[in-house]
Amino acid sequence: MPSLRVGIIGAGSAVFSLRIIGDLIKAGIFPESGIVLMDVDRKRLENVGVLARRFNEESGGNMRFIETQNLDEAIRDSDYVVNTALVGGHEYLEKVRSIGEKHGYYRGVEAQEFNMVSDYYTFTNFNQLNYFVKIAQKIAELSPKAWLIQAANPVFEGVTLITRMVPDVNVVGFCHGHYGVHEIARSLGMDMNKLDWQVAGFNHAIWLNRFVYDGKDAYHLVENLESKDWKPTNPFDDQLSPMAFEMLRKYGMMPIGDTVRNSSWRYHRNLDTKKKWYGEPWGGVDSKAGWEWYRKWLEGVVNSIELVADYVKQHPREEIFEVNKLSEFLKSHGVPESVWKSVVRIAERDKMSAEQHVPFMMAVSAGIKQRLIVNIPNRGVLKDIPDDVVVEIPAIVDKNGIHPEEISPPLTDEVVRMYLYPRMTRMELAVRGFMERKFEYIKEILYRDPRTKSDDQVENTLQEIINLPENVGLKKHYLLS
């Protein structure tokens, strides 16, 4: 089997990076592969490097690691480039959200109809989209045969933009949202091996179109899962929320994963409304309380990774990557359960993570056929969606590439025309605005926002946002100064 060179951009996102590294080791088919870890945060990069080498050693792997802050080094001669970077981190997002709320945009200017997911970049995604294109252009120059695996949001806008601006680069987007189907199956006590299912739509806008169990249609069982006694276990727990079943009734299919978050403004007007549809006490992850829970959880993960990395440095001969040992270590340092349970997953030596990135590499580079949920240009797969719009669909992947499944039964007209079309229009304004350098397209998104009361509200909000120091590139791109 071949050895690979894999560049991970934004590798300071330690849990994600270590899952990818762990999967490459556990796959056992890519000997002596080189993994280039790239991040602008030197401390986080160092911690990931320390833990990657230790996990590799304890697991009997033979991977080679390079840490760099240089983007070219992560891309040059790579077979795969995994982009998980969030340019500037969540701090910039919170600055923009604060400005938006000051001017009357509850939860920020980017929280909009069918696009409520809070970690989208603002306004609208310029710093991210610009970085995506830069990475794709460097791949075309330095590693033209490489695959760009896009993991960072916004996947829908991002992969669509890349395929239009740098069409010769091989690119695919991945997301976790489809695992909502697994949650539904668990709730019904089903064996996933007996379940024939499909989801289709756009990233963060996918719908369960097929649900057949042991050869029999079982969609009615999904409909019967609705319960008045449902309570969320955390702010992300919404797959079986009242909102999911409200959308099922409205559009004729079950929304899956983050799609449930992306309902219309009727269900997001204020915290009380969010609580009604997404449960007490948070009202979903995109409320102020829900997002604060997430930020504290994320801070806990970062601190835990640093704690483990420091331990490894101080105890170079002691094993730590064993689930019980790592969990006891974290618990003994007062790490909350919601945090340590997430972190210890990186120590699972005999089970691959749920990430699709390494299975994709196994399919393309080693010919081990996989069924994956991919984000690729439509090219006739979804009826009534343009070919150059990226869709999220199931596909068989092998050494010859990506082979989309026929979507059967098709998505309902309500899903396509009442949900996907409005979301697609918003994407087109953002992507065409970027490509054509027309800031009026970006403004139009805010002019159409139901919270907008006047032209002055839009102009004052955007002036304050574009004058942030992080937006020098945005101003130059759109010729605003």
Second form
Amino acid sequence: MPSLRVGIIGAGSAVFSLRIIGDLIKAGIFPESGIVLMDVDRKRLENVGVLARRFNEESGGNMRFIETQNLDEAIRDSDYVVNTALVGGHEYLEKVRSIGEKHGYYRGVEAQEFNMVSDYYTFTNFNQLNYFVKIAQKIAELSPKAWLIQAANPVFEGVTLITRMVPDVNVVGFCHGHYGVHEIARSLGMDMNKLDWQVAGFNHAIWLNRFVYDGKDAYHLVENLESKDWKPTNPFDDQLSPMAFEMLRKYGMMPIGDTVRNSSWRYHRNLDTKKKWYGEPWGGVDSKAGWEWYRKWLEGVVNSIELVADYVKQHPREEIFEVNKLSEFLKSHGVPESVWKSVVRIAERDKMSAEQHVPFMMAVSAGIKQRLIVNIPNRGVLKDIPDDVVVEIPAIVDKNGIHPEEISPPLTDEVVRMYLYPRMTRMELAVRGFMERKFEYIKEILYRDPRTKSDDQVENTLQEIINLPENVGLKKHYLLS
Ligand code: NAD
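Starting from the form predicted alone above, please write out the structure of the form predicted in complex with nicotinamide-adenine-dinucleotide.
Below is the entire complex, every chain and molecule, led by the chain shown above.
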């Protein structure tokens, strides 16, 4: 059985790294692998390291863990490098959002037509895009055969940028948005094993093009799920919201996962409008209240990891990774249900996390064939989309790499021309702006924004953003004063 070297960059990420480490251990096919945990935050790094080692020990695993703040160490000689870092953190995103709001851009300049996802900064987090390129260049230098697995956002702009700037690096982007299909199937009481489905489009812009159950077309059953009594159970719960069905009517296919969040300004203009389409009380996760809910949840996960790490250090001989014990421990410390339920999933030894990173490694390095939803350059899969634009599509992955499925039936004309084209144009402005160092293109994004009313509004907003202390690199890159 192969042993791997996996570098995880941004290993302190509340969402990803423990799921990936947990999956690697649970998969049980990569014994004696070495996992290099890299983060700039020493405390988060230490906590994740403590939990990773303990889970490995309690599971009888044989993995080795290294914590480092050195990027080269996480990349050198790796088989896989997973990037889950958010440069500047959520604090930077909030700073930029509040500058936008001050200048008349409700929910910030990055909340735009077809891109309302609140941590999907496509042009104002220069440091994030720059880091993507730096990591890819280092892989080309230090471990040219490695796969770069891109989890950090923006996956669409990011993977397109990497494949254009560092074309020799193997890169694939993953997102979990397509699980919206499972949610639809669950609502219809369907068995996933009998469902033949496909989604296709761009990251956060994917559409259900095939839905065949037990050999029969079942798309009409999806249409029938619309209900006047629908209410969200949490801010992310929007797959069956009025917005999803409005988009289905408009574009002729069901939007899946985060795509539902990415409607147009018509549905995001203000809180009342958001509530109408995404449900009360939050108006979706990208409203102020919805995003605060998510930030609190993330904070809860980070704090829970710290609580468990402290416990492990104080009780070196006691086991903690047992579902009941871990949940009782977290509950006794006042951790809310939505948080502890998510954290204890690592202790469910017979269940992988449903993230696609480790299944990808199982396919490529151990030849265990998988069907995954991947972000890769189009290369003819979606007709009418250029080859060098990254698309999100189903593919079979095996030892020989990624083999995209034929997309059948094709996406509707409305999806391609009225949704994917404008989204692609915005991506081009951001990616070409970066590559050609043309700040003009970045400005153009704002001029095309329906919220822009004057030259001053654009100039003042961008000036304030580029003058933030975090943006010295941006100024230098675009030769701005
Ligand atoms: P987070 O801020 O909680 O974690 C990010 C980590 O990156 C932190 O530990 C931080 O210290 C670290 N970091 C920052 N700069 C770094 C650097 N230069 N080098 C190494 N590490 C660095 O953020 P999060 O909410 O966990 O999100 C992380 C990323 O994952 C975001 O881009 C987010 O949009 C993305 N995300 C992707 C998906 C998906 O399915 N693809 C889902 C959720 C979140």
